[in-house]
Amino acid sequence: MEDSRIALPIGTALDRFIKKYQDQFKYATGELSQLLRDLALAGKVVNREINKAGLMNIGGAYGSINPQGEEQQKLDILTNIRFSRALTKGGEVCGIISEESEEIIYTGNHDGNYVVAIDPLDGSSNIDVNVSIGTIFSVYRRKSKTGMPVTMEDMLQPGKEQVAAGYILYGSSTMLVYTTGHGVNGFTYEPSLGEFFLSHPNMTIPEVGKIYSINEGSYNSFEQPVKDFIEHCRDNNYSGRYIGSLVADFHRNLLKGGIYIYPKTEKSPEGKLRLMYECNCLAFIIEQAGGAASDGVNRIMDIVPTEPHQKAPFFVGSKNLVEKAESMYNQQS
C-alpha cells in the first residue's frame, strides 16, 4: 500500500498561510499577520466556551441591554472580553468599536497601526438553541499619526477601506473565513490539534443564485420594492431559508449560491444590522468572493459611515439576486 493512502495529508495551517501570503500586502511587516493569529487565538477560546454553554453556567442572559437596545447574553460579554484582550495583548491594534460596547474600546497601544470593528457573538440569542452562531471582524489601518491616541476619524471609515475582514462560525464545525483584499479562503478548526486548516481555498460564490434569505413574518412592515422582490422569488420557485443567525445564513448562501436580506421595517426604518462590524465586513468577503452588497440603492462598501453603531439595510449574495433586488428600487424611483 502506498504511504500517501496510509497518512493522507491533513491541509496548510492558518498560520502558515498567513506567512506564506503575507507579502500580497502592500504594508508587510507582520503586524497584520500577528492581528490575523490573534483574532484565531480568541476565536479557538471562544468556540471551547461555546461547546461547554450547555455544562456551565455561561448561557442565557446577562441582565444587560447593549448599545444596540438588545438583550445581552452572558457569552456577548464573555466573547467580548475575551476578543478584546487578545487584540489588545497583541499590540497591533490601536482601537476596537464593538457591538457590546458603546464607545471606543482605547487599547492603550498608541502605536499600533491598525483599528478593529466587531460584533465578537452574532446570532448570541440562539446559543439557548443550539443554533450556529459566529464572530464577524473588519480591519482597518489607522487614519492618524502613530504614537497618539487612536481618534473617532480612525474609526469611522467606509468600508472600501478595509485591509482584511473576516468571520468564524460555531456550528457542526467551527470555520474561519477570511479575506485580505486577494480572493477569500476558509478554515476549519481541527480541534484534537488545535489548529486552523485550510479546508476552501479560494472561494466564490455562484453567480446565479436560487435561495432567499429574509424573515418573511415581517413582510406587512417591508417597502413595496422588497415585497416585489419576495414574489419574483416565489414565482421562479427559488429555495427560502432563513436561520435568523447573520454568519450561518450568510455562510450557506456563499457556498450555495443566494441572496440574505435584511431591509428596512416599520420598526427598524434605517434597517437594523450595523455598518461598521456586520455590513462592511460580509460586503467585502463577498465581493472577493465575486458576489455584491448593497442597501437597495448604493455599495454598502461605499457609505461613510457617520457613527459607530450606524444602522443600514442590507442585501448580499450572488450578483443575479442583488442587482435583481436593486432593479425592484429603481423601476419605484
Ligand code: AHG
Contents of the next structure:
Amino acid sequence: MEDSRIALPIGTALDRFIKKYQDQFKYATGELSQLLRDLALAGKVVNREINKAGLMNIGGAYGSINPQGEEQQKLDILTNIRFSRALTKGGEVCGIISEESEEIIYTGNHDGNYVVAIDPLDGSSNIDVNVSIGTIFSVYRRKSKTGMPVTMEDMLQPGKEQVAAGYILYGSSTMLVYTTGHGVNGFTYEPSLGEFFLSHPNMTIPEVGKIYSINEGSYNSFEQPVKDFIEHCRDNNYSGRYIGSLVADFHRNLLKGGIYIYPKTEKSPEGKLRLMYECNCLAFIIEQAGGAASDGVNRIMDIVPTEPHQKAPFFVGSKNLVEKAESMYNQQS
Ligand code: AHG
Ligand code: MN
Ligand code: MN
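Swap state to the form predicted together with this ligand from the form predicted alone:
Once more the chain from above appears, this time first in line as the rest of the complex follows.
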C-alpha cells in the first residue's frame, strides 16, 4: 500500500488527494472519503458566511447558553447547523457530539459506520474582532453493528481509536488540515475556484519549539508545575504568543514549533477545553506530525471518556516542550 507521506504534488485538489489515498483507510469502502468531502463542503459554506459576518448581521451573541454554560454566538449556532446537517445528509455518520448541542445528535443513519465529535466554531469570542477562528473535528468508526441505532459506547471512544481528525482554520487564508493516521496534510482554499488545494504536504512540527501559548492572565490560579514551566520559558527567552483561538494558536505552533497550554485553573478546575472535540483531534494531528499531547501526566489519546462534554487540561506541541512540562509534574509528585 502506498504511504500518503509520499504526497502528491503541491497544488493537488483535495478531492483528488482523498481519492488517491482512499485505499489506505482500514475499510476502504469510500464512506470515510465521502465524510471528509462533506466536512470540506460544509467548511466552504461556513467560510463564506464568516467572511461576510460583518455585513450580514450574524456577529454577536445569540442570547442562549451552550452545554458548558458559555454564551452562544450567532455563528456558533449557524456553523453547528451547517456541519450537523452536512453530516446527517451525507449518510455515513450515525451520531454526532457537538460542542453546541447538549444531547448527542442521532442522525437516524443506522447504516452509517462513523461517529463524529465536532467543535463547529472554535475561538468564537474572536468573531466580532475579525481574528482567526476554526472548526475542529474527529472521526471514529462505530463499535456496534451496522444497521442498529448508535450507542453510547460508539460515541465515547478514547482518542487513540480515531480514524481521522482535522481542523479548518478561517484565517488570513482558509485551510483544511487533516490526518487519517498516515501523516498530516494541509490544504489551502482558493475562493475563486471554490476548492482546497494541497499546500502543506507531510506537515511536521519542529522538534525543538521556542513559543509558548497560554493565557498568562490566569497565572495566579495555575498549579505550581505550570508556573515552573512558564518560569523555564521566561528563563530561556521563549516567545509568548496567545491568540485565544485554539485552532489558530495550534496551527502557528505546528508550523513554527511551540506549545499550547490550557491548564487547570480556579475557574476551570478540570481545564477548559473539551476532550472529545478539541483535545483529542489536535492530539492525533500533533502525534502524526511528530509532536506530543498530554494532560500534564497522561497521554491525551489514552484517556477513556466518560461523558461527551468532558474537559481535560491540555499541553500540546513540540515534544521537547510537552516533555518538559510533564517533567515539572513528575518533579512535584
Ligand atoms: P470555543 O470558542 O469553542 O468555546 O473555544 C474557546 C477556547 C479556545 O479556542 C481558546 O484557546 C480558549 O477557549 C481561550 O480561553 P481563555 O479566554 O480562557 O484564554
Ligand atoms: Mn473551542
Ligand atoms: Mn466552539
